[in-house]
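What follows is one chain in structure tokens, specifically the form predicted alone.
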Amino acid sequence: MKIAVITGGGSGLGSVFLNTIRQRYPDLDEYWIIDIQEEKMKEAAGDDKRIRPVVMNLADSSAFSDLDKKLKEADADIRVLINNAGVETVAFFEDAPEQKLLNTVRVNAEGVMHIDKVCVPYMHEGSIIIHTASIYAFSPVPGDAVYAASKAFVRSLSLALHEELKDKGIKVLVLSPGSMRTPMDRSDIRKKGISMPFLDMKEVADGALDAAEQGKESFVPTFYYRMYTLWCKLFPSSYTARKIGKNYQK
């Protein structure tokens, strides 16, 4: 059975993606969207027998076994992974609840790597990954300290398995994405300073998806936050990460 496997699938980006993927790819037998929230999931998929709203929750990392079991019992050959749940803790570290730090880790590295390693089994020549990462990963961001860390492992691990599983002619791409309108978990910090402008995520998911069809390792859209991540590899981290620093405040 082929399929596409996107996490987050359920709103924000990860429903782009969906149905982004239905559209570019209508031949695939299903589409499985991975998410915690339910009613998100059954909404996302309407009508369409296709796709298969899969409950998990990507912090518990006793939950991946049962997802190999249903690839297994599906025949599973994943065509396209879009590794993309997140959540966001905006706060400064001292503030921040270590559960909601903790989680955020869980899912954001822990998570996308246990998809991987269950999933990668499942995929062959021709398969795409995506990974979502963001602008963060270029660069540490006081004030955001912890997602900007997972999605810096995002990154590390995307350019290291776009090496390993080149032989088996399977493509990774690390997607990088600036500002979204996106339900992330945010807190009451405040911003102060730079804007970031918003990216359609239409356009996001179609500008990713055309780049992992090239074999490219990266994406990161529009001009303005490619001269963002030009200027985070130019200059020091300590550097930038005073920058960005101080666009937060309590």
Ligand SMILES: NC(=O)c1ccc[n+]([C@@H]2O[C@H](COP(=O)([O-])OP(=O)(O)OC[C@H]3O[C@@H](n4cnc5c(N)ncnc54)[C@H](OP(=O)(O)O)[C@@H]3O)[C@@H](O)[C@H]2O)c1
Second form
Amino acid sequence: MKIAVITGGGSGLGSVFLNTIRQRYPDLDEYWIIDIQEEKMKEAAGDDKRIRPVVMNLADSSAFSDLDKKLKEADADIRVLINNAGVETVAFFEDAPEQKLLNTVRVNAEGVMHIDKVCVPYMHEGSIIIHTASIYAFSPVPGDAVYAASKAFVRSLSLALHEELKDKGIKVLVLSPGSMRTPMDRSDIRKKGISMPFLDMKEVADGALDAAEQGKESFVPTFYYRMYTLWCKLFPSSYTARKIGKNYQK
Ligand SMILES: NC(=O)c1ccc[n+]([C@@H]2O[C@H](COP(=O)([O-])OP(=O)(O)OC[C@H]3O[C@@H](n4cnc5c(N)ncnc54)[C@H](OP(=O)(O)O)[C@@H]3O)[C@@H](O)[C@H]2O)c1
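Since the structure above is the form predicted alone, I would like to see how the form predicted in complex with this ligand looks, so please show that one next.
Following is the full complex, with the preceding chain placed first.
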């Protein structure tokens, strides 16, 4: 059975990816969405019987064997994997509850790694993996330290897998978006500094899928954010961290 798998598919960018993938790849047998809340997924699926909601807590490492079982039973051929779910705790490290920080690492880093580990064996020549990182993957971010560190993990993992899976013809891309209007948007907390422009999520999803199909390893949407990430690459991380940290205040 030819399928797409989208984590965080019940909300925000994930639900935009879901609709974009349904339009771009209408011949797939099913579109699996993975999320923690069943109701949200049912809402995103509407009455399309080809959308299969898979309730899963990506922070729970024991949940992945069940996903493997479901893929095996379905004789799955994963054509597209959008490894996208994530959480953010915007707070200074000392103020943030440890459980929230731990959950950020578990969902954003371990969860992404587990999903890849389970799904890659079900992928073949021409299959696509998109990892949703963030522009925060390019520099440490005082005020959002653990989230930024988790996204640096995603970017590094993705760029390495791009090379490792090339021989199998599996195309791996890291998507690094800037601000998007989703339930995750915390732009009100960033009180100082330059406000970041919001992205059109349909353009983000289409741009990432175009780039992945072309075999590119990375996609940063819009000129503005490409300049931001270039700035992060040109200067030492200690300098960019200091500058970016000025956007956060207690
Ligand atoms: N919004 C931005 O400005 C922005 C910028 C750069 C990068 N990103 C990245 O974009 C991706 C999508 O985020 P979004 O902005 O679309 O936010 P979102 O609407 O909150 O989507 C995140 C999704 O991840 C799911 N999720 C969270 N914890 C989970 C868990 N333990 N198990 C399973 N699913 C879980 C959420 O489910 P529930 O809602 O049911 O909890 C939700 O569906 C994330 O990786 C985020 O880091 C976002």
